[in-house]
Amino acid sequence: MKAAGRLDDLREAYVRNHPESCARHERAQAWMPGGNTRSVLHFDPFPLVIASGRADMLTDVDGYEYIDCAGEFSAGLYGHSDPVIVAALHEVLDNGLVLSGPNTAESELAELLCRRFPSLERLRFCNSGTEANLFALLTAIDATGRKRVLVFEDAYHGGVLTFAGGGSPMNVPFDFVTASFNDIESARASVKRHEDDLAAILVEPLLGAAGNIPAEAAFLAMLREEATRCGAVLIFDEVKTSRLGRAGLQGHYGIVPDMTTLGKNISARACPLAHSAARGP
């Protein structure tokens, strides 16, 4: 049988075996564009609708079970029912959900993170990695009195800060300058060309959406040197990479940015924005 015919058979079997996922997806499209809130989760003819998860397994609404190899794109590293996490969640539920004031947990977590990451002196919690990066950029723009931001091709810093294929019409209207990732000379030239109005350099130490490309140590060291020289704020987006080591990739490389955005350590909602005074390498 030709490959195209086999693919058609598999597609038909998928539709036949997942009627409830199909029905729920069709209903969802009436209220959400594409039927969900994350475009990356969609695939044709319709995505699976997940009913529950336990340990490393998922169950869809049609009763099929799957090994969860995605781990919520690494935001769910501990699976779906780790007893320590479940116990902590029950404790939170028992003590109340919205306390309308400072609580004990946030300051304790802030202290733990500041002790782990070399760049962190003060920390602010927010709602997402996207929001953390927006706050970091706005802080850098306000602190420097400058407007321009250097980013890198194919980088992803959130739903309104994506730079694949030259950028997105959904991006926030900041004054972006784009350079090639891991290209020391072109990035250095971009910094020098815009240094008088450069507020920030925003970089992922591992270019995630482009295929998890690690930054070269010399490339990050150059960015640290150039940011210090021209007075721009060097921001490491470690929303994805903060759990790749006790001090994230900044600890691995031994390069200290001026600001760091973190998140996804336990869930997509655990996204603190952390910042420090400017410092050299």
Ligand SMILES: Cc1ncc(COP(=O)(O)O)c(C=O)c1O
Given for the second form:
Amino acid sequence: MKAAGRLDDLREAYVRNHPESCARHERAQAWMPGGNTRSVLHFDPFPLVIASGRADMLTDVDGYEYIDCAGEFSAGLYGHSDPVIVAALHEVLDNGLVLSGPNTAESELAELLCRRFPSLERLRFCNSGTEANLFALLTAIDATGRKRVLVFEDAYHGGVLTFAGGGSPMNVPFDFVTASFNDIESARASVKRHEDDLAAILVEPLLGAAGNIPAEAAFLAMLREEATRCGAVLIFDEVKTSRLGRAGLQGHYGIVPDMTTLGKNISARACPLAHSAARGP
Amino acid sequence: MSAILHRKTDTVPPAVAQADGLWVTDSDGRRYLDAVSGGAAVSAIGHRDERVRDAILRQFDAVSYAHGSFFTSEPAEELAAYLVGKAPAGLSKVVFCSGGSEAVETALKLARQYWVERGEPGRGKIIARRQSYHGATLGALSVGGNLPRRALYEPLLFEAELIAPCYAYRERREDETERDYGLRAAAELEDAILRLGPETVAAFIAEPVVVGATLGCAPAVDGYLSEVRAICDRYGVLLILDEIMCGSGRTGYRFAFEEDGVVPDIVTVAKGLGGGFVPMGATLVHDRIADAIAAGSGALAHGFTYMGHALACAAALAVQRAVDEDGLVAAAAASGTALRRMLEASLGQHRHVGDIRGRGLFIGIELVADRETKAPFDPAAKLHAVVKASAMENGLMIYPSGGTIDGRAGDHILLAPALNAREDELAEIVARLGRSLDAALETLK
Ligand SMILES: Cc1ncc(COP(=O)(O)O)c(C=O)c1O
Ligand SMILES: Cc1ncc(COP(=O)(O)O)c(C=O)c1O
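After the form predicted on its own, can we look at the form predicted together with the ligand?
Following is the full complex, with the preceding chain placed first.
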């Protein structure tokens, strides 16, 4: 009772103290469903609208300052507006953007990443982690001539690849089967059951959105072994986990997938950038 | 002026005056928090203990010493039975001595005698590992793989075959699992045995967790030691495990090798055995060695004056009983986890901390100039020595060493506090360590 009353007080204070965020949210609702375009950033009664950020501090439109512990949901490795990154962006803008030809930096970045991650022999760039995962899955489906994809309960691989609470109506209509993360025997049984149709196993080596649950080394080793045995493509989603080691978690575990998807951290959220990368046959 | 030829001829270290628990006081009244059990993983139950004191006084009033060729003694018999009782089945006999190096000499000589008793006198070679340390005496130094420590004495040493240590931080490739790496590292033993000819190899000696002084507690990875055991069995080579520093409960197991699920043929223990109250060492041997000697010459070809010193055995027995009474093996496991967590929190993201590793309360921190490339600091800067001096300034005893990687380059810090260190003491160790490290790095700028 007491706690609920306190909560109401806090909510009221929040509304009272953030009139500009409130007004902007109301305006946004006229043009965007729910007034936002990235559901994870929304909370009731309205989210803070952020005006600016510098290093590890954020300022909202009502003038309040916050220490940023969200770090752009793991992507913001260097905080906001790191001078080295800002200078590089300025240089790009000064030289002109989207010039309808390969640019001067892409192959250098590709080399750097390939040298770093053991599974990367060659890679393609795209614009988001979601997109990287879609390309990886479509590539696996095409390469194997099979359709089914094994994913894990509670995994998040993008807005259209969400597997918490039994999936999402917004998921891409691929032929998914789910198994439980870190459960070696049941996951092995799933692979066996579907092996003739299995195009890919998509796994995040640390279940990020479900609360940063690290994979057991033996679980990943089993997936590696089973994928090799049945000819499915093992895809590590290292969109988030690439930040956890020089060579991401694959380097930590010493387990090399057939394809790796990257995003978030490698662009450190200066501008969108993501990769599907693959090992040759 | 000092009449002692000190380790550094131009400096006399501070004189220790008193100590209690994890706190050491010098003759100027300065206090130091002891994060390495007396300096080298020795004082396993801390400084001072009433039970040990009583045991020493009681034995002193009875008898302190009689030579082993005349008498055995009650404390020596009891201690031997106690150690064997804690060891895995098969390790059934004990030979006492006064320290680690002597225990290793004993082990090497027993291995040699075993093969002669067995009618295979051609087996005389020892395989050991690079970057290992097994003691300062000439035999122990001969099987030590730390080249700078050997160089001066090279003409006096016998030749041992050296293979790679198990050093996952630098040797594991990013496309190989720890286990695969361990198998690859162990395969070097098989290669060495085949190169030398199995009929010439007496034993392989290694530490389950590589010593602080030379490799900074790099632990055997999962599967490494069991593969080593299997290779030794395949070629009849004896396996000697040196637990002088990592044994006696320090890793959270009575014997560190228990965690790896292997049983060696010979084990050496010292340091924590006497807990620093007395100089003490022991070599435990497997039935098959004791039986071979009994069935052959029936006599131990080796002996020291101080072998089973009654007073020392009484003290060591009291230390070992205290370890069990106070549940310190389990405590070492729990405190080791806590200390690791604190170190990870405080130094895990430090730009010059490359690796935090070890087992239980036996922890190594490898320092690097660059985490990304793992490049070491310039050895000429002697970072390890600067860190040690800085820690002493901050009232903290730690054990830093250089030459981690190859005997020349690399720096690490060894932590091995008493098994009964309290959580607040561990936190204080971590706090002082952080300050000392940063102060040391500051001077390199
Ligand atoms: C593991 C994982 N995969 C994929 C994605 C999707 O990345 P993006 O939001 O860039 O599409 C995310 C985003 O949170 C993620 O955490
Ligand atoms: C593993 C190991 N073996 C042997 C020794 C030699 O022991 P002592 O110095 O007691 O002779 C040491 C000492 O550091 C050691 O750590």
